[in-house]
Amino acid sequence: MPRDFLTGARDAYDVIVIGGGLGGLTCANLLGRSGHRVLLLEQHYKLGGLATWFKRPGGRIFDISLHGFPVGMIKSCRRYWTSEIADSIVPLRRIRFDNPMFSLTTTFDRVDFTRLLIDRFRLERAAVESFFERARGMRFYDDQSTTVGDLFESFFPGREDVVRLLMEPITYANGSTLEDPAIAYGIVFSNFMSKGVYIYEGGTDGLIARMGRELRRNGVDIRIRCPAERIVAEGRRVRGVVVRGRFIGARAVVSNASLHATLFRLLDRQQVDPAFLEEAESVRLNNSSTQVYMALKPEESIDESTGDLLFSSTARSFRTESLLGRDITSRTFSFYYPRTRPHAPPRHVIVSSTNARYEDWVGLPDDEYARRKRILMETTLDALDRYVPRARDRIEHVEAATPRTFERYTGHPSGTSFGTKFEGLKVSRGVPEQVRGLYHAGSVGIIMSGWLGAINYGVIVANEVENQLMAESRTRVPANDA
């Protein structure tokens, strides 16, 4: 008989969390820690969402999304997860840029970027300091009419080289473009610029394993291979979730699925105002990605002077279109040295990431899709050879992922890597006003993208759910007093 992944599950919980991305995991953990009965439903066979990994024979482990995040992850993980997790977050020291405009290495913090911008790019200190202060002072409720391009032009007019230095890493981190609202860039940039880029020592598999253990210690009922089929609401009030054909009741439901899937696939549209749905339909999706995973032979190694993150490009200037086009000119190479997983067999792994359009990959015949993946891998190996000489001879395993891959394994519409554009944040925050007891905690808006954004948004939603449950408990009449 097929396994019943809901065996032993209750008929009702205080809270059901749909989706085990970092936002959903954090929300479930905090609510479980507070003593609430929490059910976590994950459609995949492992937790993490895009914070995930896969294994291949021979001790090869490839991280899908690991390099890197800002120092704020340490504080958030210590407060909302465990000190054990926080203590394993360590800085990356060698961030490299190599393109026709400049080639340099940086620690990627405010002190070093200030030095580079003044000494290398010959900018006035006053302009550099003013830019950093402007970015640091941005808040999500600020004016959205100023674009990222406008912001750069106001501080560094005509300096495309400066734009490239300041923009390429953030585009890699969360898909930001020159046409997006300036606040969507500024908040993320200032977070990274405070003290640089960090990584989890132990790999994504180690992180998610520790999070899973903490969830179980806090009483969260975790169910994998359990995709939610429907969010049940009556009279604009959430009642529960249908999963694997079974209804399970809940006082609150938190969807960590994509915003579009939550509103247009899981929820009955009759429960939501037409004007709200119209606003939600206009929310734009962020772009997707391609990745190429490469493992060196066990006897081969890479000198760490190669860098931890390498922003490599052959394009003469920084353009959003060139970052998304099929003719790839810009790649971000993430180098994973044995110190990434100090307790595992010593292996050197490289992941190449590029932003990509879903429409360039969807709908292709199988043979054409396979041909384009081969081209993606071959051209990536060609580009890598500049930094890892004789790369083809030293690498024993290569494979690729496309927007179709990400759509298949995450369920994200169009395989989006960063959720929705900035306007999605307002819609996400408005979900509980439409259906009482229903919340959304997915990747919405550049601010909430990335590991730290996902965790912190899970915290925000957990606090709102906690307030709802407490308010209902205060007004509930005990049965023996009725």
Contents of the next structure:
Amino acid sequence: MPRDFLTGARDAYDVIVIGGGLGGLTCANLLGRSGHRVLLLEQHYKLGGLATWFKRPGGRIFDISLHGFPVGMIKSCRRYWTSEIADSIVPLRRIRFDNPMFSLTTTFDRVDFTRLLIDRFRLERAAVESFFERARGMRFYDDQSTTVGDLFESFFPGREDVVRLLMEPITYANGSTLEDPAIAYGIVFSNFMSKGVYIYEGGTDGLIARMGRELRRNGVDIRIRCPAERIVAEGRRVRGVVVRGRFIGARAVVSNASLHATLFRLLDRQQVDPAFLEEAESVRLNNSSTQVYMALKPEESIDESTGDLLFSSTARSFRTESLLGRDITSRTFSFYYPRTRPHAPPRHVIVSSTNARYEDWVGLPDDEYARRKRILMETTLDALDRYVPRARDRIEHVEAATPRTFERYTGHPSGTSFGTKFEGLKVSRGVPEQVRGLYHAGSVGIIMSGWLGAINYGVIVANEVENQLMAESRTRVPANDA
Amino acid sequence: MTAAEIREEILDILSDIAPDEDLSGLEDGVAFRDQLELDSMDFLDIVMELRKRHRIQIPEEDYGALASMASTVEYLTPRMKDMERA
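Would you generate the structure of this protein in the form predicted in complex with its partner chain, following the form predicted on its own above?
The next block holds the full complex; its first chain is the one shown before.
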């Protein structure tokens, strides 16, 4: 008989969290910590969502999305997780750019960017300072009609090289383009480019293991291999979730599934206003990615001067279009030195990431799909040779992930690796107004994406759930505890 | 709690949230954001801490009331006047 992954689960909880991505995990952790009974459902066999990893023989571990996050992760992990987790976050020292316009290495903070923009790019200090101030002052309720492209043009007219320096890392980090609202860029930029890029020492596996322990300590009932089948609501009020054919009740349900999966796959359309559904349908998904994972032979190493994160491109100019197409010439290399996993066998691993369109990969016959994957790996190895000489001779393991891979493991429509475009935030925030007790806390709106955005969105939603639970307990039980 | 006690309580919460900030020279009439390195998550933490400590619920539309110490105390005084300081 197949194993029952719900053995011992209760018939009802205060809160059910659907999805164990960083947003879902953080939300579950805070609610569990407050003493609520929380059930966390994860469809995959491990937690983390896109914050994940895979292992191959010989002690090789490849991280899927651990390639750098802003300093704010330290604070968020300390407050909403543990100081043990926060203390394992370390800065990346060498962020490199190499393209036909410029080659440079930076510590990726405001001071160093200012220096580079003045000394290398010959900009006036006043222009640089006012750009940073403008970006820092942006709030998400500001005007949305100004695009990122407009913003750059007003501060650095005609300077494609400056745009490339300031935009390429953000595009890589969250899939945003010059056509997106400037405020999304400003918020991410001021988070991301003010105090450097950080990484988790111990790898994604180490982080997620610690999070799992903390969740259990806070009494969260974690169930893997448990894909939610349906969110049950009656009269615009959430009642629970059907999982593995079983109904489990809840006063609140938080969906960390993608916005579209939540509204169109899990929820009954009758529970939502037609106008809201229409708005949700028009929310654009962000792009997907391809990644190539490469491991050096055990006796081989890479000199640390190669950098930690390398934004590499042979494209003469910076165009959004050329960042998404299949004939990609822009890729980001993440170099993992043995210090990334101090307790594991010393291995040098490289992950190359590119943004990609789902449409370019879906529906291909098997042999054509395999052929394109091979081309992806070959062109990546060619590009890497410039930074890791004789790369092909020194690498013993190569494999690739495509938008189809991301779709398969996350269940995200179109394999989106950065959630939705900006407009998705409003829809996500509007879910509880449609169905009382139902919340969405997944990657949306560019700013609620990435590791830090996902964690913080989990906190924001946990706060709302707590308000609801508290208001309900007040009406049920006379408040005599003051 | 009196207004002065509420102010003390807010200072206590702030010292948890921003342990590296010197709060002794805080000016009540000036926005927190202009004196301290507080981001929007820090403000949310103030909200969550008030709920945890005093079971006070602050709806999102009222978050603007937490802009400065003076406006925070003014907002909280009617809501906390019947409470005892722990």
